[in-house]
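This document opens with one chain alone, in structure tokens, the form predicted alone.
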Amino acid sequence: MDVKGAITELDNIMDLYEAILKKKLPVKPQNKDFSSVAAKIEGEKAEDKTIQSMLSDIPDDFSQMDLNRLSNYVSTCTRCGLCKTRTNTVFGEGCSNRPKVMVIGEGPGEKEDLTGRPFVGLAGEYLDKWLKAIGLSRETNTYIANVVKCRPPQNRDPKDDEKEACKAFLYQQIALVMPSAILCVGKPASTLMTGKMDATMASLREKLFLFDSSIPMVCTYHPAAVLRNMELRRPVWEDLKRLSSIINPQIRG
């Protein structure tokens, strides 16, 4: 089966699940406080420190910035070498006021670098299909960002020093956006967010984590990895259903 056919097959499965959501959920879902849901979830703790203590470890006081100020700061950032080859910084976009889910990827690709927007290439289109299948979209209830805000050359994985230079921006985004749940896509994002730097992607996706001791967090493969290896479709779908059971507890399986 070619890539187009495989995506179509997954689309059909996701469409069925989306129909289930629409049938069982109210026509106009109300905003919900997920703190009580998170309290009942038995997840492995991702970090020993709170977001604010993580931010306090960084010399610059990002904790005093709102999203607009932080985005402006990032646009002129020179904290690592990625600034030398970028066209645009890619800060983040979507619902920024208590979204159901915050998606965290590893870094911008070529189209993202050109447009200044996250996940707008082929992998981004695929991610949008994933989100739609479980009742999510960047237009209404999802915020999307990356670990690093500048494109690594040739779309390589971000280096440790690059992630280190950028992580305070990400932590402050999480603190400001206040998502009900987090979806990490790809190993660089998953290892940074869980603190399990030597773990495999396969092992990380099998667990549920709690970030900042309160935010449920699911890890899965990056959409680009699935486009390269269609055998990853099934585990990704299982991960998406796990995420859906958190944000839509009335929907199971």
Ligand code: URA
Contents of the next structure:
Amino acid sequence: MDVKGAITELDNIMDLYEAILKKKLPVKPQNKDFSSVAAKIEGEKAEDKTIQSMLSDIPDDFSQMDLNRLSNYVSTCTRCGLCKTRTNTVFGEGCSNRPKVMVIGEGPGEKEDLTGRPFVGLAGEYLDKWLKAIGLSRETNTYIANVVKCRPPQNRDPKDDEKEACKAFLYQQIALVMPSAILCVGKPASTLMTGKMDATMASLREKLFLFDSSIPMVCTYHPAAVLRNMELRRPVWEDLKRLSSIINPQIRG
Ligand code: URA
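Moving from the form predicted alone, what structure would you give for the form predicted in complex with the ligand?
Complete assembly follows, chain above in first position.
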């Protein structure tokens, strides 16, 4: 089967799941409090630092900023070398008030750098399909951001100092947006957010983490990696179903 055929096959499975989900979910989504769900989950604690201690480590007073001011601040940031080659910063977009899920990717690609919006290229279209399959979309209940807010040249992986320079912005975004769950896509996001810098993607995706001791967090492969290697479709689908069972506990099993 070629890549197009494989993606279509996955699309069909996802469409089916979306239809089942629509039948099982109440017509009007309820504004659920997910803290009780998080309390029941036996997740591994991610990172040693809490959001608060992380933010208090940072000299600039952006920990006091709201999302708009933080985004403006980031747009003129020169904390690492990526600022020299960017066209636009890519801060994040979507539902910014208690979304069901916050997706964390790696960093902007070419199209994102030109538009200032996250995940708008091919990988982004594919990510939107994943989200749709489990009842999520950036228009309604999902917020999307990246580990680094500026495009790494030639789409290389962000370097450690670049991730560190941008990390506090991401933490502050999480604190302000208050997602019920987090989905990390790809290794840079998964290793940074779990604090397990040497772990493989295969080992990280098997665990459920609790970010800041309270937010359920699932790690999976990056959509661009799945577009390159269709063998990753099934593990991703398993991970999405796991995420779905966390945010929609009424359809578990
Ligand atoms: N890949 C990412 O990780 N993030 C984007 O915004 C686009 C592609």
